[in-house]
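For reference, the chain that follows is the form predicted on its own, supplied as structure tokens.
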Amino acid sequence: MSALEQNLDKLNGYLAAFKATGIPNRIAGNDTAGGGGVFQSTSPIDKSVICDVAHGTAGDIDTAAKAAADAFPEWRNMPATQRRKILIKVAEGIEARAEEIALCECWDTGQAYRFMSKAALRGAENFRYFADQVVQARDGQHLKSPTLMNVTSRVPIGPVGVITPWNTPFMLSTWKIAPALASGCTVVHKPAESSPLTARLLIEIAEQAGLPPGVLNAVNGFGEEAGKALCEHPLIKAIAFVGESRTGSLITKQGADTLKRNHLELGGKNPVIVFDDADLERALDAVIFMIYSINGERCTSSSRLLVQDTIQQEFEARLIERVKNIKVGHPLDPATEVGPLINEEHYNKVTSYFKIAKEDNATIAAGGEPIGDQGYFVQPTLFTNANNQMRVAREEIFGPVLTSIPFTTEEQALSIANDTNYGLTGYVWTNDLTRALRFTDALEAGMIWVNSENVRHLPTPFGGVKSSGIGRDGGDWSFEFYMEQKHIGFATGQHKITRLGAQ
């Protein structure tokens, strides 16, 4: 039996019980079913049905508010060893079931089994992760002035609704619901409604571990309804979201009524420039794996190659070869390194830049057209003789597809580089450490790679500038966000007190 077969056989077991049951909302501990019935989760592979899923409506919404409101006031007094206690204990229950989660994410996703395996493991590293940091989360400052103490702690700020997106489901919600359970809030989850599946693993593994009911709720549903009510409803004090930048725009409108406060992680249009003086090899293999890698649905994806008009076609006629080497197939054969894309409405978006650089006079270097008609499959891509004015190089793709434009000075691929709404990432390829400097300081984007791929490290922080979004994660600007600062002042004797209306 080959690896591909023993994967599908392992998770046909895994399916059963989604088949059977479907996937119901989870509030307060229980299973509800949707006020709008049931919508049905198909599978990108194939298009085959999963199974059915719950769809909320704002009534869930209000019922899964009130149930995270209820449990808040136990989260919050209890002790942070005993919540640390129950957060190594999902991170072990995550551990503990990484093939399940992985293998049910590839088939509702359509993600490469190779990169999905990995995700698991990385959402048992964010529990762990901030478990370790939920005794000191609280811990402020000693202020003193001449007449007073001044001490500062952080309270956590209350239910708060994390809506997360389907690339990669299950590593992205626990990277925002885990630190807002270390922080002492209680969560509303509004997973994306075309990746459901391992949002419901993530809460039964939760409860298994301890995590007392209504403390984490799940209410699937569609962004229009359960999203906007979730975004509305006055008893949430907080959305963390992650998606693209027209969704986060709106979350800020509707959460303006009640003030609410917003973490949006947002899109990009990301650039990676190389210079002549770079380590080419290096450089192609980092290009190639950061558009290529999780079938290009990834927000920090360089979907911009800027290179230096010296090496400019050596590079591309390397990289050509290799985007037309690249293995698309099965998600689930270890092989494959670019499965299907999502669904049906992003396939037809991604495709239709194919038409689109051939009207904009771009060439179709590789790829550029869909693989077949059973499921949602694309050719790796690649444009080149673009430049930066195209909407193959302005417009957020999310998908296996490459602009690559040519610079002449370091100045112009400056210019070339912050021409653009977004500003996410920036991924800087060059061994002339004062150009490096220079770069990354002028650069417009909330993270930049020298040399390097997006290695994510926890305690530093991740968020954009301009389109790409508000607010950080990671380390402690994610209790930041899900925490409120405290001041108290303790007067250290008897200072003099202004008298009013005193004789």
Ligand code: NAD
Given for the second form:
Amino acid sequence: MSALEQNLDKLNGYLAAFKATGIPNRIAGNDTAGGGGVFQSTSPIDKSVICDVAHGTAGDIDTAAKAAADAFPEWRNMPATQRRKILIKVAEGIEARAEEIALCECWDTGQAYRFMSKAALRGAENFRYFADQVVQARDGQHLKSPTLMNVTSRVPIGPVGVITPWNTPFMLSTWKIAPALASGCTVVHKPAESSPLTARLLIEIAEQAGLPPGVLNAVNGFGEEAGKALCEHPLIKAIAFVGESRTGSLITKQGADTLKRNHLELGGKNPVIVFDDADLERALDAVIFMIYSINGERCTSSSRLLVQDTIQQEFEARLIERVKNIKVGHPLDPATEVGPLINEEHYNKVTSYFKIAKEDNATIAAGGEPIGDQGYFVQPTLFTNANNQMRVAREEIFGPVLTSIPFTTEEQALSIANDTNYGLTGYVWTNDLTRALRFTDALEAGMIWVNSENVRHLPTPFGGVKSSGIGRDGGDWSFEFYMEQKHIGFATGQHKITRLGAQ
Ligand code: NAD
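Okay, that was the form predicted on its own. Show me the form predicted together with this ligand next.
Everything in the complex follows now, all chains and molecules, and the chain you saw is the first one.
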């Protein structure tokens, strides 16, 4: 049996449970049907139906929010060391089922196994990392004044909503849910309708690890219905959201009446800037990796290449050769580098840019065509002869599609890089140290890597500026979001209290 056949064989075993029972909602430790009946989840690999999924409604969100509110006092008050033990067990449970998670994720999303096997383990790492911070998460400061001993502490904000997208759903869910639980919050999770499988596995693993019923609840369904109801629910104190910038704006509006605290991780049109003094071998590898890995369905992807005109010809020639060589195929084949796009709507969006590029007079230097009609496969694509005013340089395509734009001077590169509504990441390739310092100082992005691809280090702040988001995750920044600061002032003596109404 080939590696692909072996993976398919294992996957069929894992999918049997989903096919038998579908994916119900999970509320207060119980499987519950969706108020709207069911919808079907399909695989982008061959468009086949995977299973029925509960179609959650505002009523289901209400039940889940009440369950999360009921479970909150016990979870908040549980000794930190005990909560820590449960979260570590969740991490162990994820590790034990990492292969199942990865294979189901590939089948559900079209992402290649080589990346999803790592993403599953990263999910475990997220739980381990935040579990290790549990004990000190509530610690505060003491800020002595002449008359008072002021102390601060942090308390969990309450039940929170987590709304996640479909691009790497398991990893992103853990990225939000792990710090929320570590903070002492309870959670209602609304997974993306296009990729519901691994959210179900996560809740199974969490409950088996000893998470009390109601601490983590999952309601499946659509954004404009279940997602909206979650944002509007008065018992939900905050929304951690990952998705499109347009949806981020809706999340803010929907939460206005209940004064929701929102953390928004949104889209990007991230530049990678290659100067002619850079290590061009490494730059080439990183440029390719950061747009063609994870099917280009990656918020931090470097979708705009700004290349210095002195090296443009040679760099683009080598890029074209490599892009044409990228292995598109079945996501469960370990050799596959790019799999199919998530669904028909997204496939139509990505392929529409092939036409838009031509209309704008960019050159399609590689790819630019769909592949077959069995699933939502497209060729890895490179546009050259482009400028930053073209739609392919301004709009988030969210597929394996790169737009290359030349520049002459550092000032020009900076101005092109910043001429975008987005500001999530930037990648700078130069061996000139002072230029790197100057350039990164002026580049408008939440996260910048110099002479490196995106290498995530969990204690560092993750998030964007401009239309790429509000707020930061990672390290203590996550606790800042899921917790409230509390100040208590203790009088240390008999300081004078101004007397009103006294003779
Ligand atoms: P999306 O915004 O369409 O959907 C994300 C989630 O929001 C889904 O669960 C969806 O059901 C829900 N939703 C949709 N409308 C809603 C509403 N009105 N109220 C509440 N919830 C609603 O995004 P997507 O297409 O699933 O994901 C791709 C996008 O996510 C891209 O723009 C990508 O850049 C972004 N993303 C950002 C990050 C980051 O960290 N900045 C990471 C991954 C993906």
